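Next up is one chain by itself, shown in C-alpha cells, the form predicted alone.
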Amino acid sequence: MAEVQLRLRDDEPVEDPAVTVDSFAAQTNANAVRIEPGDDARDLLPVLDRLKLVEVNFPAFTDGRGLSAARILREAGYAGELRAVGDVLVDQIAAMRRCGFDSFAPDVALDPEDARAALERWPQVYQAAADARAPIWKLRHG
C-alpha cells in the first residue's frame, strides 16, 4: 500500500473528477469514482483495475459506512489512491488509515503536525487490518 498522502485539504485539482458509483459504469474514460453513504463499494469490484482514485464521502463524522467501503476495496485488491473526503476529523485519521485510506481531503483543513502525530500515535496494533501492519502478538510470537 502506498505511503500516506497528507493532502489534508483538496486544494489540488484532480485530472479526472470523480463520478458517482451509479454513473461510473456508463463512463468509458472515467478513472475516479466517489462513494456516497448508502453506495455499495462491492459494485466497483469488477472494475477495480480501471480506477486510480476512489473518494469516499463522510458527510458527518458520525457516519462510519465509508470505513467499511474502504476495507472492502482494499481487501479486494484495490491499490490506487483511496481518499477520505468531507467531515474528516484528526481524531479519525489513524482508524481511517487502518481501513485503507491513504489520503485525506477534509472540509476543514487539519494542522499537518496534528495529523502526523495522530498517524504515529500508536506504534503497535492488536489486530490485522487493511494497512498490513503486523499485530503485536505476531511480532512477539513470529
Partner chain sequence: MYRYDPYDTAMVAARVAEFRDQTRRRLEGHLSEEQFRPLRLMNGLYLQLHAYMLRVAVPYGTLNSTQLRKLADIAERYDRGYGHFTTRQNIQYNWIRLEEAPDILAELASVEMHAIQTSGNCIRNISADQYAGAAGDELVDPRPYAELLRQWSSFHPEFTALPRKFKIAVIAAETDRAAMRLHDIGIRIVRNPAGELGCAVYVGGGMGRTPMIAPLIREFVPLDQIVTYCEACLRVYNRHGRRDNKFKARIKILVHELGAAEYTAQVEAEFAHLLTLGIEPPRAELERIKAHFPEPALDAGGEDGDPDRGDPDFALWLDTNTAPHKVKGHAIATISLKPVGGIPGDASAEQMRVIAELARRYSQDELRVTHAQNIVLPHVRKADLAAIWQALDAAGLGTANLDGIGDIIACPGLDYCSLANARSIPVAQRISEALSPRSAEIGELKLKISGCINACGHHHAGHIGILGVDRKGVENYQLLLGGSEGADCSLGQITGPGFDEDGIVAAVEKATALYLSRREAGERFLDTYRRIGMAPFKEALYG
The other form holds:
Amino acid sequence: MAEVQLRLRDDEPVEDPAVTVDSFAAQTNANAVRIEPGDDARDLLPVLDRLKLVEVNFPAFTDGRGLSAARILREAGYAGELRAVGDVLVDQIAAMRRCGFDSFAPDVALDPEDARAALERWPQVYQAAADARAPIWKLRHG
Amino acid sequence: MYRYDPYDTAMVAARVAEFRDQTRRRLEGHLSEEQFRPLRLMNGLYLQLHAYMLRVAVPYGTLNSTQLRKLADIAERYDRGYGHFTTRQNIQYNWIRLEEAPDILAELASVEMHAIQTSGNCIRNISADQYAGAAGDELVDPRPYAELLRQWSSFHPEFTALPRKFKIAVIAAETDRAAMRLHDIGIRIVRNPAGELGCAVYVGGGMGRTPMIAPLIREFVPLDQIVTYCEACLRVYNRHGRRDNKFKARIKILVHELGAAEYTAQVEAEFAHLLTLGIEPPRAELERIKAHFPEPALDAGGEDGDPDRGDPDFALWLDTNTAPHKVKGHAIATISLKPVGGIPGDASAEQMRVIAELARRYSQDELRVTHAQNIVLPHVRKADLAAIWQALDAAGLGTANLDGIGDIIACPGLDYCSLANARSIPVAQRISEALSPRSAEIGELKLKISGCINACGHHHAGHIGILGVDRKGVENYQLLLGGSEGADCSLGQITGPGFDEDGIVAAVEKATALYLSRREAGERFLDTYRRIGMAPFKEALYG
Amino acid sequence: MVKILTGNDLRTGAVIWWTGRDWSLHVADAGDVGDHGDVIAATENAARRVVGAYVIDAVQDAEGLRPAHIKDRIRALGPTVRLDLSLKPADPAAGDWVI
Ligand code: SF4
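Condition change, the form predicted alone to the form predicted in complex with its partner chain:
Every component of the complex follows; first up is the chain already shown.
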C-alpha cells in the first residue's frame, strides 16, 4: 500500500487495514474501509459512527467517481479521515481537498513544493463544496 | 454584459498562473504527456494535425469590441492572422505554440476572457440564444442564468473528471435558436401558472455517434434552485455514467439506458438531499449579475421605416440577414462568416477589427457569436443598417445568405482536426459555389457538415447533413436529410450509400432540384421533405 | 513500402519527421525506421523533442516519400484549404498530392 504522503489533520492516524464496503457491515470490529469507484458510498451511511478512516481508491486519475463519494460522506457528517489513494496527481489535490479529502497516499510521490503550491493556488472558490471555504457569492453578499 | 469583479479577476489570474506552472512542468519533464493532456485540455489546448489548437471561451456567445480586438491581436501575434468561430459559440486558433499558450491566456485575462473548460471531461462553456436581450419573443434575457451557471461550473471540484464532456445551453425564447435540446442539459426559462420565473430542464440530448433529443425531466425548477438542480443532475451522472466505453459515456446514454423516469427519480432524490445543504447562491447574486445585463439603451422614438432599398444587394442583405428587434426602429443584424466559396466560420484579424468597430459604433458595443458560426450585431438602429452593410461589404463580410444554402456549418474536418475521417471545408466550399447563385430561389435550407462521427458540424440537425467517413483510406461522404435543431427538433436520416467528393456535391444538387420541383407554396426544403418523405429523394439520388 | 516516424514538436506543435538522426519539417527528409520506430519514438518522447510520435507506412515514388494515409499527407503539406499557409505556398496544385 502506498504511503500517506500528505495528512492535513492532527489526530492520530488510524493504522487498521481498510476492508471492502461489502464486508464492512459484517465486520463489526473494523473501523477502516476502502471505497472502489463502483461502490455506493451511501451504503456506509448506517455505519458511519463506526468509521475512523475511509480510503477512496482512484485506480485511474481520469475516473472522478471518488470525488462524489467523498462529498457524500462529508455531507452525511462523516468527520474521520478521508484518504485519496491510487493514481492521485498533484494537479488534482486542490479539488480533492474541496471534496473533503484530508489525506493523500498517491502511488507516485508528489513533489512537496508542487503540492504546497497546488493547495494554495486558488484565492477563492466559486461554489460550495465539502470544505469550509465560503464561496465567492457568499463573500459578495455577506 | 457581465464584467468581472475583483474575485473573478483573481480566479482567472490564478488559472493563468496554474497553467503557466503546468506548462513549465511539462516542458521540464515533470509531467508526462498522458498526465499533461487533461490539464491542457481543461484550458482548451489540443494537439491537432498541424500544431496546437487553442479554443477560447466566449461565454454564452457574448463579446464586446475590446475583446474582439484582443482576439484579432492574438490571431496576429501568436497565430497566423485568423481565427475560426465554432458551433459552440467559441473561437479557435489553429497554429499555437505550447510555450506561448500561457502568455495567450494572460492576454485573454486582460480583457476578462479565458479558455477555462473549453475541452476535457468537464462542464464546458455554456451556450445561449444568440439573440438574447434583443429578440421580441423572449421572456427574459437568459444570459444572467448562464453566467450564474458559468461561475458555478468553473473549477467545480466534484465534476473535474466526469465520464465525458458536458454541455449546457440556456434559452428563454419561444423559438429555440441554440439547439437547446441537443445539449446534455438544456434549460428553458419559463413562467409557471402563478407567474413566477423558473426553468424547464431537459437532460440527455446530444449529437455524436448516437444522436438524441433531450427529454423534459422537470417542468419547473424555481429560479433560486437551479444551481442545486444542475448539481443533482451532474452528481447522478458522475456516479453512474458509463466509464467502460468512451462512446457510451455521455449522459444521453445514461438517461437512455436508465429511462428518463428512473434518471429523473434519482435526480429528484439527490436534489432533495442537496437542497438541505445550502449550496444555492442567494437571489441577491442573481440580481447582481442581472444588473450587468440592463435593457439596451435604445431610443424607441425614432423612425421605424425600412431603410432605402435602392441598392438591390443591400436590400437582399436586409431581407436575409436582419431580424426584428424588440425595440421599435431597431434590428438584429447577422454578419455572415460564409462568403461564397469561403471557409465557414473563419475570420481574419482585419475582419475581426472591422466587426469590432461596427459593434462599438452601432451596436451598444456588443457582439454575439452564433452556433451557426456567424456574428451578430444585436442592437442596431435601422437607420444605420446601410452604413453597416457598406462597411461589411468592403471587408468581404456582406454576404446575404443567413439560413440559406450558402450559410453552411462545417467543422474543421481533416484539414485541421486529428480525429477527422474526411475534409469538411472543401465540400462546403464547392456546394457554396455551386448552389449560392440559386440561394434566393431555394430559400431556407440549413446544410451542416461534420468530418467525423463526433458531429461538431451538427450534421444530424441539418435539413441536409453530410458526414465524412473513411472508406478504405479514401474520403467518403454520407448524406442525411430531414434534421432540424429548433422547436421542431428532429434527427436526419441517412439516404443510403455514401459518395465521393464530386458525388456528394452532385447529390446535394439533386436533392435541392427535387425539392424545387416538388415544393408547394411556402414550403422550405425541410417541409417538403417531411411531406413527401425519403423515397422520392432516394429515387433521385440512386435511381 | 517503408516505415517512417512522425509526431509534433513538443514546444511549437509543428509536424516533424524523423530523418534517422534528427527531426525535419519536411516529409521528404524522413528515413526508413524499419522495426526501430517504436524504440526511437519512446526515446524521443522521453527526451521531449517530440509529442505523440507514431510510425506510419509510406511509399517511395517519383516525387519522393508519400505517406500511405491521407491524414499524414495533409499533415505533411498543411491545410488544403489554406495552401498559403502550407509548406508549398507557391504551388496552387499542391493540394492534388494529398488525394
Ligand atoms: S466532427 Fe470530427 S472532424 Fe469535425 S471537428 Fe469534430 S472531431 Fe473533428
